[in-house]
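A single chain comes next, written as structure tokens; it is the form predicted on its own.
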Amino acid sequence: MQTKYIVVTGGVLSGLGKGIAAASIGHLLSSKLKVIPIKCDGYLNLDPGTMNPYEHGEVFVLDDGGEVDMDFGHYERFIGVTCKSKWNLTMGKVFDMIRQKERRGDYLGKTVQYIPHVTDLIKEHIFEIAKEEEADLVIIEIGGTVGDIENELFLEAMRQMKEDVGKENIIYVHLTYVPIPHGVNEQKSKPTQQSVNLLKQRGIFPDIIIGRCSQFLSKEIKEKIARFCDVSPNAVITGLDVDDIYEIPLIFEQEGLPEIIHKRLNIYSPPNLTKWKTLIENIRNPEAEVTIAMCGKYTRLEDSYASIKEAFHHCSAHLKCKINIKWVETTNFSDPTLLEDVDGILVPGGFGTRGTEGKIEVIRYAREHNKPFLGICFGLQLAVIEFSRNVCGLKDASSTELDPSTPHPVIDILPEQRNVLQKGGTMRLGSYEAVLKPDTLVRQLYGAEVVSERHRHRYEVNPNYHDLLTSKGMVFSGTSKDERLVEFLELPNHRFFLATQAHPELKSRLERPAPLFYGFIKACMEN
């Protein structure tokens, strides 16, 4: 079977949900097809690894160590595929590859130009992925909106692809916005018309239009959009505002999107949504309710913790429990009474000194008041600092990241990383195995001796302090095979006090929640 391609573009405004739309399409077509997602981002960074979460949202880390756009979280959770960093093509990567090819003399003295050299490289990269993965279907999401100068070369490459693969093997899906102005109570098509016209000016004529709207699109508005945008009325699909993004595949199926794609691409891969629907029903009809304090410094932008929120959501589906998140900003934290009414406390990952003393106080409160606690990445390191100060008696214990002159560096950088200066190259990134100790909570939750989770950090629990910490009651329940690196820790006499150096939220799925999150929420329910 020749590889088929679906190109997803967006118009009118950013943040409409192209990633979720692309992931939902992939979910609907993945029962019999191998679906590979590719994201093209216009920014000039090589990857989002050095971007501020306030500006870009969460950085998603893959098994291979790639730091990629957060849409890859949607791809993995919806399609069930383990993505690769090669599948995130930024314009920074494109220009870097062009520069390297030019320096090698690959262009044989020619003047290197946007067209054909840059657009050819983009297409070659996509075709190479399709061949390597033996993909039946490749879904390509173009970041940003039509009209952005950053994505013009990606759009031109997508236009050219129709000639390269044949019009029977590629379709274009355009996500746009259908507003209902306050006081008018009428769905408006003009933004969609203008957005599609911008796309047509670039030589791309959409086959399917998804209209993001707070209501299902009326028959009249579908016909109007179809008339002005040269598509069939049944190819105008509602992208409904929903409280739960996992409902989007169900809405797309209800709107007939899979059948349209089957006919256009001459493929057949019927959706299998039985279990998906059951889990969504569990979320809609909870039998219990808990409140979790999320204690961090990026709480003003909830996308900074997108994968943690999704992991909670997955737990809701399996435990039939509504999970409320209480955002606690730790930058100026001084009032522990804020935590009295919560059922559990989570301290997520992060970098830098701001908010750390507040997080340490939060962890102390959880330990001393027997509140269920889960620490993620930096949360593990701060749990070690708190324990060192208040249980081991090391008053000035800290991390060399926070205090380079600390007399008790219980958290320190790996010796082999001390002289690495290039940002993005100094971290332990990607999937690493951990050996879990028998008769520990973490071993019970995973049900396995060896597990693999994804990492994104520079600093480790200092091996020089392992003996002291364990002698005072801390259990290193999961370590690297040589026992040098602490991957999981717990306090056995606590209701639930567990932390990991990894980011288990990154591998959580609706059908299969992350074990640590599942155990944490279960403990909060019992609390």
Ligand code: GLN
Second form
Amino acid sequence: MQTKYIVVTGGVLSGLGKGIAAASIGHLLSSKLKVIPIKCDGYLNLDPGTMNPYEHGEVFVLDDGGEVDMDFGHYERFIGVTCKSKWNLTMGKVFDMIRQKERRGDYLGKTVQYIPHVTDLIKEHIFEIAKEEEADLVIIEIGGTVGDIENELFLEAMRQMKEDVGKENIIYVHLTYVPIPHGVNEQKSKPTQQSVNLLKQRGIFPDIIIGRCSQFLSKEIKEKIARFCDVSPNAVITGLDVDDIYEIPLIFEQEGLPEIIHKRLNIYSPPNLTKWKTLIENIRNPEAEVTIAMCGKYTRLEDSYASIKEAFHHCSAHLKCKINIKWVETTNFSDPTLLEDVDGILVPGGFGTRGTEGKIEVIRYAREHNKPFLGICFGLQLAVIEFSRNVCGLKDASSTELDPSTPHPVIDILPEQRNVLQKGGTMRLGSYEAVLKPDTLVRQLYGAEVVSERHRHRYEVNPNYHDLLTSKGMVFSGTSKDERLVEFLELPNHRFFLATQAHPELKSRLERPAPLFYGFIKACMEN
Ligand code: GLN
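Got the form predicted on its own; any chance of the form predicted together with the named molecule too?
First the chain shown before, then all remaining chains and molecules of the complex.
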């Protein structure tokens, strides 16, 4: 079958949910089609791995070790695909490839230009993915908003694609904003008109317009947008504000989006939403409620822990439990009474010293008060430090990441990381297998002996301290095959005290929550 393409752009302002919109379209069309998502980001970093999550949101890690935009989390969760690092095309990667090609002599005798060389490279990259993956449908999301300088080359490439693939094989979806100004109480179309004009100036004429709004778009506003923007009124779709992003596919279906796409692209892949609807109903009608303390240093920006929040949400759908998150900033943490009323404590991944002593105190509280505890990556390392100091009697035990001259480096750099100087893309990244010990909580939760989770770290539990830690009662319930690297640990005498070096939240899905999160929330419910 000829590959079909849907290009998703955004206008007016950022943060309207283009990633969710693209992912929802993918969800709706994936019943009979192989859908492959691609994201183009205009920044010059090779990948977001070197960016501050506080600015850019969570760095999502793929099976293949790619550090990619957090929208890939939405794609994987909504479309059910396992994404590849190649599918995140940044301008940094584009320039890197162009420079390599130029040095190799691929353009010998030519002046290397934005058009055609850069735009050709972008298109070739996309066509290559479509071919490699034997994609029926490729959804290409262009980051940023129309008019940003840094996305112009991607937009130009998208415009040119129409000629390359034939206009019957590509459609353009534009996401805009329809405000209802206070006091005016009327849906306003002007921002959409202006944003579509910006797009048209670039030669892209949208086939479908999604208007983000706090209410369903009225018939009148749809007609108005249709008239000004040259689309048919039924191709103007409401992108409703929702509390739960998993409702977006349902809204799009209700608005008739799948039919329009079927017609325009001459495809047929009817949505199958039965299971999702049931799960969303469960979320809407909880029968229990828990409060989890999320302790970290980026707590102010919830986006930096996006996948953990999603994993909780998936648990809600299966346990019919409302999960409240109490964000606890650990930078100047000195008041454990803050934790008295929570049902469980989660210490997520992290880097650097700020806030760590606070997190260690939080973990001590969880251990001593028998509160369900889940440690993720850095959370595992800090649990080991806490146990070393307060149970094994190693005063000043630490990680060499935090204190290079600690007398007891219970957490130390991975041997293969010792000589790595370059920062970008050099951590232990991607999926690795772990072998789980029989009769442990982890083994029981996964129901399997060998499991594979994604990683992003440089440090590990120092093997020189394994014997001491286990002799004092810590159980290494999952390790790498050679038993060197501690992947999971637990405390058997505790109600639920579990930590992992991996990031299981990255593979959690609405249909199947990550087992550790599921077990953790269940333990919190029993608290
Ligand atoms: N900073 C720690 C390390 O590099 C933990 C990383 C993380 O939590 N992702 O090992």
